[in-house]
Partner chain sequence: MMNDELQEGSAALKRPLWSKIREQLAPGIMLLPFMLNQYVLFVITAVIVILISFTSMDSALQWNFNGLDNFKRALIDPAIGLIIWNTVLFVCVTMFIKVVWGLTIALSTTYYIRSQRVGRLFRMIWLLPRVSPGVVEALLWIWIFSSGSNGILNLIMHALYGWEPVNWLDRYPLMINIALSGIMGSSMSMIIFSSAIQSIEKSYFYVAKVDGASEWVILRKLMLPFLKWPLTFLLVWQGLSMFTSYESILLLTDGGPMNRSETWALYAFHTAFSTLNFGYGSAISLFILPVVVLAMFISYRVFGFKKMMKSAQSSPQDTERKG
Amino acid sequence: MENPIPLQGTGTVGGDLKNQHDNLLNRRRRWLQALPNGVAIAVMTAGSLPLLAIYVWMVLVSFSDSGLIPTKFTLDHWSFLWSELNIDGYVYPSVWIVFLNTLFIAVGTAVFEVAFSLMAGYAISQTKFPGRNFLLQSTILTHAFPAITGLIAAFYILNTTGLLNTLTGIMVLKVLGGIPMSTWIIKGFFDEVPKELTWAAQTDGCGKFKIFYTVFLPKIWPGVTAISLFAFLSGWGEYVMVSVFIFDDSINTLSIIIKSLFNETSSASYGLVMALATFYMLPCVILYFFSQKALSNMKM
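Structure of the chain above on its own, please, the form predicted on its own.
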């Protein structure tokens, strides 16, 4: 005669208990695996929120008619876009002229730094020549010294070449200072391109220039976008070199004007300073959103 009650660990009830136990273990294992990612996301979120709050507050204050606490909406602080900026009788240069000065340094730095870095990165990655390793290591060595220590040498070079007190001189210094790191970054992208593609292109009769823009350039495009963005932001945000090597107020940049206004906050309201700071930040935000897709394809 059969026992109507199944034994523990056997039959339907025992199988259900075993499945529940396995599901519990799997769920616990997944939680433990996801825990480091959750902690990392929580830490990054906690660190980012105060920074995000500062930017939101900056934009709100720029459209507010009061001081540090945003209240009533107004566009008065943005009047520098269509009229002159006059603080206690001192008339600042038109913001659009200052904007173009800043844009000249940023775009010039990005164009020349990317062009020279591409050529240097391609040569170091795809060719072998004496001193190649030393040259590669020296690109990082240049970043081991504080940039401020090179100001005296930079002053001598600019004074000798006649580029002192010119925007071109600032752009040249930014390009020379940024080429080593951009070369190091883009060389890694050249290294990732399979050799078979180069051999196939050579078999088809392609020259080096055609191989560069038909084989390499589509593959390294995220890297080109990255170093372009970094170079533009470096030139756009430059303050130290402009404040040291530019003596003519008519060719100042936005960073200098904002610093000058920030020192005059007793007469120039926080709303005006925040409006100009928001205006200064807009090109960087727009550029970031246009380059976000390419940056997300970068292999870190």
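Now show me the form predicted in complex with the partner chain, since the one above was the form predicted on its own.
Nothing else is written out below except the one chain.
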């Protein structure tokens, strides 16, 4: 732009000619300002539609009986919810048992990870003790430790402790893996709580637990929501550990069953696989929408 753009209203004192000129400038300015808006919307629409479409299509195909172009509504593919899942003559365990297995890992991970990180985050943030900084900084080491390296050791450890081939073993690993990061996040929320509030509550005669409930909990709630959601999602979506540490078909999770269905040799129809995938994704999407508000309050 060659000329500085005049601010609105500065040019109205001049004659007709100047007014015309200003109108022209204004129009040009308005057009130039609207341009980035329009281009951005166009680019985002073009980029986002395929992504959205594929998720929507996934849901549509699961309800349609005619292959890839959804035409006729049917619930056939969802029959695994009330009858058995039978593919190529192989009867899978009831989907609700598999669902409960997955839920066990996800909820267990969320509950223990959040509980342990809350305790540690509170202690690190509110008390001073020698080695506090070092303890906090050690999270970086554990965080950066390559997952595959840990996985090999985990196999040996699980085998020694008798937790191999159990859902509990997977849950324990998920919790231990998640604690450092969650603690760090929640510690930041505890730090934000003003000291004056705690002092005021103390002078009012609040006990430790009451202080926690009335002073801290409302302030750290977005953080708790966020780490619970992340912990749940990481437990719910776990594939690698289950595929490696669980040999028993009866304690599979949804991720394993869906993975086993989408190799090319399986005769399972797209509709069935998509129905299972939709079923698998449903809790994630629901939780995500419910925690929207807390997540948007979270400073990252």
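Not measured: the values here are computed from a predicted model. The term rigid core refers to the most C-alpha atoms you can superpose between the two forms while keeping them within 1.5 Å. Numbering follows the first chain given and starts at 1.
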Handout entry: C-alpha of Cys206 off by 2 Å or more between these two forms on rigid core
Key = yes
Exercise for the section: Superpose the two forms on their rigid core, then report whether the C-alpha of Thr45 is displaced by 2 angstroms or more between these two forms. Expected result: yes
Practice task
Align both forms on the core first, then report whether Tyr55 has a C-alpha shift of 2 Å or more between these two forms.
Solution key: no
